[in-house]
Each structure stands twice: as structure tokens, then as C-alpha cells.
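Next up: a single chain in C-alpha cells, the form predicted on its own.
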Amino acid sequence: MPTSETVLRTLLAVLLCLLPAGCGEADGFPEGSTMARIRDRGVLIVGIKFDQPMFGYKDPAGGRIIGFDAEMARLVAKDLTGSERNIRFVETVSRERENFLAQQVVDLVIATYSITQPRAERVTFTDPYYYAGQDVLVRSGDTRIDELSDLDGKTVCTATGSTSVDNLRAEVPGAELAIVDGYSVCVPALLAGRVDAVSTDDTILLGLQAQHPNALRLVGKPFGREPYGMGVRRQDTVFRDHLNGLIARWLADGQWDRAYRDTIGVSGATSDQSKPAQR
């Protein structure tokens, strides 16, 4: 016959399992989920770009990854592990984003990752956490380019695997595209006169221009609107839904605004067109 202590322990176990955080879900993460795996590992691994000021940029002075995407990643790490310090960034250029997710090199990708249908067939996206428009960066003294149409017949640098390539081909079919692995290659080429312009998302260009304020000029006539999403492995809807909840919380409680203010906002840009609507 079971003792009173055994009965008490059994009843306590049953009661714990009836609670939302019971039966192995002490923090609300379902057993076997990506969130639980990251919690148990104690470190979030994030694919991010290292060459995009204001979003994902490796500070050459101290090696810290800074920018808006980096701040979003740190907020995820804090939620999953208890501290924003429990994070490892892996450099992830545009053409490697889907591969790094499929091969489980990273847990998620936060890397100016525009949500498109072809990409959504290979990865699962969260709701948009940011909206960008595409613009053009030129040399300050170059008066030939002041409109998108002025790129006709000019050499324009942009990145492999980015939506900027498709947008340019659709909008300015007469432009000659120099397609490289990263925008850090484009800027020296522009300064040296090997290309006539760089085109990608406006806030990325704003960060590049801020590094050479006297030498480079942003045309300032954005076209298109690109929604950025966090990418997770294909069909990992549980992780996606958890991240969607975090994004909605940050938009509502001011954490999104603080991240913007401390990164992109330093340039003087405003979040009017960039901030997603609260749901």
C-alpha cells in the first residue's frame, strides 16, 4: 500500500502537469522544440552579416557585432537563455542564408533578409520586423545620377542572392550589374570609380554612406518596399510562432523603438516607414 508521502508526491506531479508550465515545460518551451534545445545548450547561434553598418557590422576596434539586426538577435537570446550575452554570431552572406539554416549551421538568420516567395519555399519566415526601401549610392561629385532611370548604361554594384538584383533588372534593364558577395566590396569599387553606383536597401546604404560622408551621396529616391523577416528552418512553425510573439511584444513595449534609436536612429533616420504596424 503506498505511503502518504508517495501519494502526496504523485498528486503534486499531476498538479504540476496541469499547469501551463508543467511536465518538462518549466519555461513554457515544448519539449523537443528549437526553443528548448537552445535553452538547454545555453547559447543562441545567429546568422548575420558582418559588413552592413547599422544592421550587422563587425566593429574592427573590438570585434563586437553591432546594428539593428544584432540587437534583435540579442533580444531573442535573452528570451531563450536568460541573457543577451549567450549568443554566437556567424557571418552569413546573402547567398548562404538558406544553406546555413538547412545545414543547421545556425539556429536562425537575422540578416536584412527580405521575405520573398522563392525563399519561403526553402525557409520559414517570421512576420516582418522591419521594412526597407531600395535606393542608390553614388560618388558625391557625380552629377550624372539623380534618378533611378539615370542608371541606364551605368555599372551598378549589388550583392549575390539579394532581392536588389531582381529589382534592378526589372526597373533598369539597361544597367550593367556587378554582382559580388557583399557590399563591403561595392564601396571600395565605387570610391575607385570601377562602378558608378551601389544599390540595395536604403538603410544599408545610409550606413555605408555614413562611413564616407564627404565622398558618397545617397540619391534619396527609394523604390519598392522590402519586408525583413527572421528566417528559421523549413516548417519549424513552433519556433516561428514563438518569434512572432516576441516581435509583437517588442513593437508594443518599446524595445523595438529602443533598438532602432540606438542603431539606425543615430544617423538621423526616422522609423516612420520602417516600423511594422502592431497587431
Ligand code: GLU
Given for the second form:
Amino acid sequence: MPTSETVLRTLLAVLLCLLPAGCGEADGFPEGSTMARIRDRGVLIVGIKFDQPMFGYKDPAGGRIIGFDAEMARLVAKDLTGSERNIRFVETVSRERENFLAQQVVDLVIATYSITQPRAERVTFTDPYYYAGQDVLVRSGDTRIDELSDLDGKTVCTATGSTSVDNLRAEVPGAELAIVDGYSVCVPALLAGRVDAVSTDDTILLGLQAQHPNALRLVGKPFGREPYGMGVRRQDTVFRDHLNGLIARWLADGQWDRAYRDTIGVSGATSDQSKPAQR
Ligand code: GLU
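In place of the form predicted on its own, output the structure of the form predicted together with this ligand.
Below is the entire complex, every chain and molecule, led by the chain shown above.
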């Protein structure tokens, strides 16, 4: 004879199965999924840039990581762990993004990470959460450069492992590239006249220019389109699908707009070209 306790337990289990979350998934995360692992650990580990103002930037004053990518990461942490504070940021330069995912140094990369075919063979991308274009940053007084083609014969600084390198090689094969670890390294070289220009995504350059508003000028003729995706471990489609659901929600419920307004929007830029269509 089943005891009344067993009957109650069985009843409860049956009732739980009727909830949208389903059996054994009290908060909707399937057992064994990356989401459940992060929830159990209680902290989300995110690979992000530390030197790109407005996207991923370590504030020298308080050490807080600020920018649009950081805001996206905090929203993910809140969803998975209940608080945006349960997050650890790991500096991830362009060339390390695939490695850090493969070696499980991070759970997720949110680092101005363009979705490309070759990268998609090593990591799994979400749908785009942001669109950038590539542009050129020069010294304010340098009137020689006003078009992409003016980079022919000039020295252009950019970062290793980025699409910016490939785009420059394709668009201006006559430019001489100075390839460094991060775009912030290019700025002192540009100011000192060791390179003629810096080229990468317009949004990154906007942040670097804002640090030297009088000395540096953005050419302002973006080329190409860079769709930013969040990167997860290869073939972790369950995590990817969960993140896609979150991105779609934020695009619709005003969270995306709030993140933009608080970060890039402060510069006066508008999001017309950058915000993906609602899905
Ligand atoms: N979005 C481009 C890329 O993923 C350039 C910016 C970067 O290096 O993060 O390569």
C-alpha cells in the first residue's frame, strides 16, 4: 500500500510536469545543459574586450567592465543566475576568442565578435545582436586621408585575428598593415605618427576617438557590414537557442534600446543601422 506521503509526492511530480518548465526542469533549463551548469555554479564567465570604450572597457577608476557588450553579458547573467552581479569577465583579445571557447576558459564570448563562415566552423554563433561597419581613424590634422582608397601606400594599424585585417587586405591591398594585439595599442602609434591610420569597426573607433576628441578624426565612410554574434562552444545549439530567445526578447522589450542608450548612445550616435530587426 502506498503511504499518503508517496501519493502526495507522485501527485506533486505529475503537477510539476504540467507546468511549462516540464518535468525535472524547475527553472526551465534542461538537465545537463550549459544553462543548468552555469545556474548551479552561480556565476557566468564571459570573454570580453577590456580596451574598447563603449563596448567592452575596464574602467580604470573602479575596475568595472562597461559598454554595450558588458550590458548584454549582464542580462545573460541575470537570466541564468538571477542576478547580473553573478558574472566574471575574462579579457579576450580578438585572436583568442575561438581558443577560449574551445578550451572552456569562458562560457560565452561577447566581444564585438563578427559572425563569419570560417569562425562558425570552430564556434557556434547566436543570431546577430548588433551590426557594425568598418571605418578609418586618422589624426585630425591629416588631410591626406578622406576615403578608404587613400590608405593605399599608408601604414594602417589593426588587430590580429580580426575581420578588419581580411577586409583591409581585400579592399586596399596597397596598404601596409601594422598588426597588433588590440586596437588600443594602435592609438599611441597613431598619435605619435608611427602609423597613418587605424581601421576596424566604426563603433570601436568611435569609442577610441572619444578619448582624444581633438587629436583624432573618424573618416566616417563605413564599408562592409559586421554582424556581431555571441559565441558559444561548438555545437552547443541548446545554449545558442536559449541565447537567441533572450536576444529576440531584448530587441522587443526595450532592454536592447536601454543598453544602447546607456553606452554607445551617450556619444550621440543613433541605432538605426546597428539594431537588428525584431524576430
Ligand atoms: N568585429 C570584427 C571581428 O570580429 C573586428 C573587431 C574585433 O576584432 O573584435 O573581427
